[in-house]
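Given as structure tokens, the chain that follows is alone and in the form predicted alone.
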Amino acid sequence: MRKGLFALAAVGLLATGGLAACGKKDSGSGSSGGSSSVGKVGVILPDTKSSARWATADAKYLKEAFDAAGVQADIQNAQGDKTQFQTIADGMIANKVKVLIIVNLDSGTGKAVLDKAKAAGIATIDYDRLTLGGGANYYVSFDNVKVGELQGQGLVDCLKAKNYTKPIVAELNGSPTDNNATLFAQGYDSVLNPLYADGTLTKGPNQSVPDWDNAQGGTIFEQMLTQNKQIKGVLAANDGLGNAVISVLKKYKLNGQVPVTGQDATTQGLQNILAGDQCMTVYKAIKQESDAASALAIAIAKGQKPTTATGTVTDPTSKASVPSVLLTPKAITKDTIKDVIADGFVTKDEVCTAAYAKACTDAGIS
């Protein structure tokens, strides 16, 4: 495995995830093979529209880790459908998986799935998003309050660079049913609210986007801009929403004049930064997250006691303390896009297409 700039400090995570076992391999795009003496793992990812990562990164990295460990894994995506999410879970429980990893679509349906798994004696891991009141055995994610803090500070820095006086800031939050969106907002509001209070910034429209839907996000932002044409900065909660904002700004010939934040370091987000249309993004090394989750699942599947979830998170609904692995995010600007490429998360060829070739050279990407 390639060690990148942001390689996980806790070597134990990778060591556990890398244990090999022999066994016949099953064919199929969503499953990994393994020995029948080792328990199976089920993984339910949420959709492919809220972020490109669910299609391009998580499934790939998780499958690679389970394959390397000889653990059979069934990795499926609910495509944003709550009924499908529950149907997939029912199938995995019926197939007697030993571990179930979920990225919930909302805490209500997530909890229903976790309750069924618990009743069947299946260990559970909340991946990326905590299921409020869900009672998962483990939680693996990034420090999501820190993600928001980086976004807030990034926007402040970009507004300062524009020399705007008391600029109006619009906030386009993530889905109200996603606890991560709440944590992101907690982080960026901790940076922005004091500046609203002292008059450095002016608080503008603030709205959440159902289901992280980028099309809805664009519509919501266009309504914001129509009602307040003096918006000078946009705190967009991820790259998809950021791109929706940028599309609207282009329509009004305001792109590049209004700093826009993002998250996930998607190829599109990085290209928007290179073009000068997006201020920054937040890089979450997804391979670190998938390695951490797979390490826990592999240990359980092999009948071992996991040792890597050394942190805890308090579930705000149940007040329970959940053993956790929380990873560190990194702010990315034009000057540090090369770090994301060096880490292997995206390739130079993906980012530096013909339209962005000069911008890549100017940014020191070689």
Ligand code: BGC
Contents of the next structure:
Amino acid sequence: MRKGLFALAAVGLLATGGLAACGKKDSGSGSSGGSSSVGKVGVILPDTKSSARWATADAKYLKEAFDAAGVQADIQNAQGDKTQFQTIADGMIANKVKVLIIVNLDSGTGKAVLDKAKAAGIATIDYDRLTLGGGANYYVSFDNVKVGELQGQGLVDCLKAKNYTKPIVAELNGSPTDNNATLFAQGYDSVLNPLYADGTLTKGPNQSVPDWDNAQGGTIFEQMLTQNKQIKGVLAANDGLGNAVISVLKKYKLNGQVPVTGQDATTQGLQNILAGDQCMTVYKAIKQESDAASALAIAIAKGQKPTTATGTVTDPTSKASVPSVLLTPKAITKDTIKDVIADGFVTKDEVCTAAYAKACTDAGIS
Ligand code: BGC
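For comparison with the form predicted alone, kindly provide the form predicted together with the named molecule.
Whole complex next, starting from this chain.
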């Protein structure tokens, strides 16, 4: 029934689009008629390793939105390679996209692409990561300081539940060249620093992981742990880094005793929570984020002025005020994994495989 309604709506859209196009052509007879054409959109995603989201969620949702709107979109992934990122951008610019959406690999290389696009008259959208000093026309993301606050509070709650006295907390931050990692850290440090200061928690090692490289994150954490066996909690900035930490903890038979945080509500992260090895994750509804970005891009591609970027973010480098959409993240613990499934971000079948079946039932996932 629901499918039927959607199908009808889609036909309706197509029909309207067709009529509108005809109408324009008629009224424009005598001219070239080029003004009625819908522009193309280019999207460059960063990699497929720093988080599962780029491979499994963003590309899929963006494609669905552009397809539904009848807007031609070229969605590519730079696979963590900054040269490749530039090459993809050059191709899209040469191909005359009307809008370019990027998730930068760092602000410097991101800005180079945004500058070239701007020079070619292409509208630009920073997706998820703000390109510092980049001058994109729009920015779509989550409240990333809030993401960090949820992680900090989640870790504090898990440590409290363990009844540890003055537990040592290690921090494993995201990439030093990702503005989001800076914002996440600002958020969790705003929770943790006062507790280090009043002696509730003990400040342990704190390091950033270049390019969010999960394997390197594991190596860094193993060094932290061998130098400080008393680490009792780990603020890991996303699920990939959290899983790298958990793998090391397993090796030392410490998993489950040392709460670890995460972010992205990946299948692996949710399973680590079910197993009791991960304390929490942060769910960012990627569909909302990709819908917000595609809505802006679709409006521009159709020659309309977008009206949905009602917020603003100040670029700390250029001090420019960037029209933005910032969405709200949600903390997820064992009890609320079911909410992520209900939202359709992951399926029960993906999360509740045989090894997690009992834990799923216990967590109220039906
Ligand atoms: C994103 C996170 C992601 C991380 C690594 C950040 O910029 O906001 O969702 O886990 O990059 O890809």
